[in-house]
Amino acid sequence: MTVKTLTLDGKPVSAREDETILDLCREHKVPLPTLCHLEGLGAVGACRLCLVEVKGSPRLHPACTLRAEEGMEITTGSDRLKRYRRQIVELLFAERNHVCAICVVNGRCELQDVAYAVGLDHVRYQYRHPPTELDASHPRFMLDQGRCVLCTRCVRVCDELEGAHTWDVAGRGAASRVITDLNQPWGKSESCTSCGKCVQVCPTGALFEKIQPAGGTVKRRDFLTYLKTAREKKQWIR
């Protein structure tokens, strides 16, 4: 496998040529904040919260998305890239009704944990408070629309791992939603395998169990790379 070389916030580092730079800034200790990412799945870019400098390019590039090339030049943490990233956190907050204090991830939720990486005390937009449905429909599970960041990892892993593909999006800008077979109510859906994997993805408290702890509802993350890890040594084979 080819091995290029390239300079990580003025550091010479070596990746592999499959190597993305997020890989890489993990691989080096570099912080990167992310929301829609998640090892395991397959990489969007939706969040653009990992966004990086590439020298001589005038434009900002994901680094989930982004392969290590040769000779890059790579800057992680310009004061550019934390004013766009603060700004990210910030609308996503104005945007739905994310109120932390009667969430049921409060204090395990991955939007809160980027938004205390940001630096986030205060935002300076209005809230939209938009009208948002409740969907407890489905005998296991619930789907909050106010607290979505719409970072679809719902829909890849629906898609990619368990293959029913039940998840969607649907809706333009601010109206997108995501959605379960068509728009039905997610109760109702033919496809769904209530294996509950969106619920352990989700980031935020738009997908939770209806029976929870004491303390609130508690998201497994690693539960895809033992996954993976199964599949890989057909585990499950006799």
Given for the second form:
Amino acid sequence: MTVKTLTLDGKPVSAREDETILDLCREHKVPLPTLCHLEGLGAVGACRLCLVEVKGSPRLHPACTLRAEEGMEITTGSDRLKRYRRQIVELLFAERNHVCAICVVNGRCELQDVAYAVGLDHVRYQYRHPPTELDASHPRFMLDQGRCVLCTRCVRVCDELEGAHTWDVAGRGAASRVITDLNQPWGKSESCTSCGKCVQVCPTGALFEKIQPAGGTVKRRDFLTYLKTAREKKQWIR
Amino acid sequence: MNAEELQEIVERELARQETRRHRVAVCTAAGCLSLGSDRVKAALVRGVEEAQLADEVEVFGTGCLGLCEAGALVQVDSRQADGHVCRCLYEKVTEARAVELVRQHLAGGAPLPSGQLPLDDPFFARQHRVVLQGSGVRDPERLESCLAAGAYQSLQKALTELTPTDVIAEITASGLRGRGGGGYPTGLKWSTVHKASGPKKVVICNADEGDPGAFMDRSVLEGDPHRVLEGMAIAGYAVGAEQGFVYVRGEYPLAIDRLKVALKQAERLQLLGNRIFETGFNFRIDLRIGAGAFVCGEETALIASVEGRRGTPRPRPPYPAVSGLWGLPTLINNVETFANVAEVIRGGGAAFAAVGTERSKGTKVFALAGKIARTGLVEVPMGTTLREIVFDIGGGIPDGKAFKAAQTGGPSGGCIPAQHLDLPVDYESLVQVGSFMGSGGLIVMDETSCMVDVAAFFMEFCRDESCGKCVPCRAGTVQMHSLLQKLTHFEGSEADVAQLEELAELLKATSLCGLGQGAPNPVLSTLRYFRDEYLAHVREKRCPAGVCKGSAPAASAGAPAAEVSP
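Counterpart to the form predicted on its own, namely the form predicted in complex with the partner chain:
Then the entire complex follows, led off by the chain already shown.
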């Protein structure tokens, strides 16, 4: 395997050819917020928070899908990028009903973490407050559409890791919703194995376990890489 | 089928046509059909039979004859005693007129005195038809008629005389660029797919034209499907693919029907399928029907849709040329791009490149719509000025109103104001003035159009058509549309205009695909040229064009879509 050398925020770094720019950022402790990305799931480049500048390219590229190439010059924290990231998080907060004080994952939420990371202290865009649904039909889990950021982690983990493909997205634009089966109540889903992987990987309080009180839900996301290595490399290492 | 057999069919068909004194072409594209041209055609056929003229007169349906607003259009080519062909084009033909036409013109030999369109009118005379050259000549539902007019001869030439590399060299020399709007050099795209490694490759024709006001691709598919299929087959030969797909939007049922007929006919004569022209080249084409999502025109979303998945775009690279449909190297071109290919091969790349400007070669089909005297389909050389298109060819603005702006490129395009009327229309110059070639929709607006309202209309379109995958496009178009609505309701402030600009920059820079990246363009271009109108809505709470009424419900009033024909 050939090794590439490139610069990351001016510092020379080396990368295997299968590594993405996000992998390098994590390796070199470069802070880069992400929401749709999760180690162990296929990258989709949808939340646009990890956008970076590549010298010589007029477009911005999501670090999670961008492969390292020889001689690349990457900037991860220009003023412009910081401004965009803040705007994107603001748009997310304005889009649905993210009221942290009454959320089951308050204090343990990735959307909240990202908001702190980009220095968000208020939202300038008009809150849309769309009427959203709560699906409590599953015996153990709940879905609160009002907290969903459409990162599709649940869709991907159910498809790629569990192999059930219970989750999908219906509708388009602002009307997009995650659904189970053919938009049937989750409790009625015949494909759902009740494995709970979707609940664990959900970055916000959109998916949670019923028994947890507000602020009490703890999500475990590190199990994903364990499962993936176990399944693909037959190595049961934590 | 080999070259001799093809020649035989062509000669037989030409001989048959020679025996006809009159060839009557009825426009059966969607525009004229909606005005009853199918009934006109039936009346003509009936009239000809009753007058026992069936041996002398041929009545057939053909592709778009251009001037949609004057439909139903009927073109009569009459062979004179000296062998010279005299052409008449009748406008607004009804069934009653058709009966009259049979009696006077076809039976009597004297053209009707009224109801004819002058063929020396700039609308016809200034056009340069390459993509549309089959309209009026070819019957899209009869392969023999298309073969006699030259269909599949370029494919035969490519397969029997040229190597794939030669074909790519001709396409490169022609300077042909992607007609879907981006303007990517076609030769470069073909050679990339040609060089990509993989046991199988695929060719896709993007027929998901969805821009408000655009109907070029539909007209080409309806009027001359074989031209598109031929272009695809040549492309397949050039890049090394044996399978092609036409991804056509479900909203085009007539185009789908004609494509199905064309595919069946071409397969029956082995112009598609195995061992085409008795060479070793195999090429199959299948149809895929879209379910109606604008974003599926974006190539990666289109590929996902063909694969049977949710039609959402994905980040590029990898580009489809390297990894596209099912991970195979994939060539995706627009309908109009493929429709140019046969001409390039027929006359050679250099001859094709003689038309157009330095960096934009050939012709471009525009769909003229909106506040313009002659709405319809026109094909002009690249570099024709906007003034020529709007005033000479399009006949200017009706009712003595003043020209205000031309909107090109659909929801990803922009509005070009009067001061840029002398702009030669090509890829670069449109981008320079803040617009975009797009697929060729051209909506003309006069002084009664409010530019804030226009921007709100396009933003509403993008909001509704956003696939919802990436945050800036999904949530940003919602915010931008609501800000524009505030303005059209006279509830906006200057801070709202500033926020609109800030969001426009965000969407342009950070959206995942062209839909989101292009969505702010109508806003940015109207802000650039018509900022005073925005400010009048904010400061004086009035709409200079008198469109916005303040209390009117969401931006539906005066939306240009209602004026788009047909």
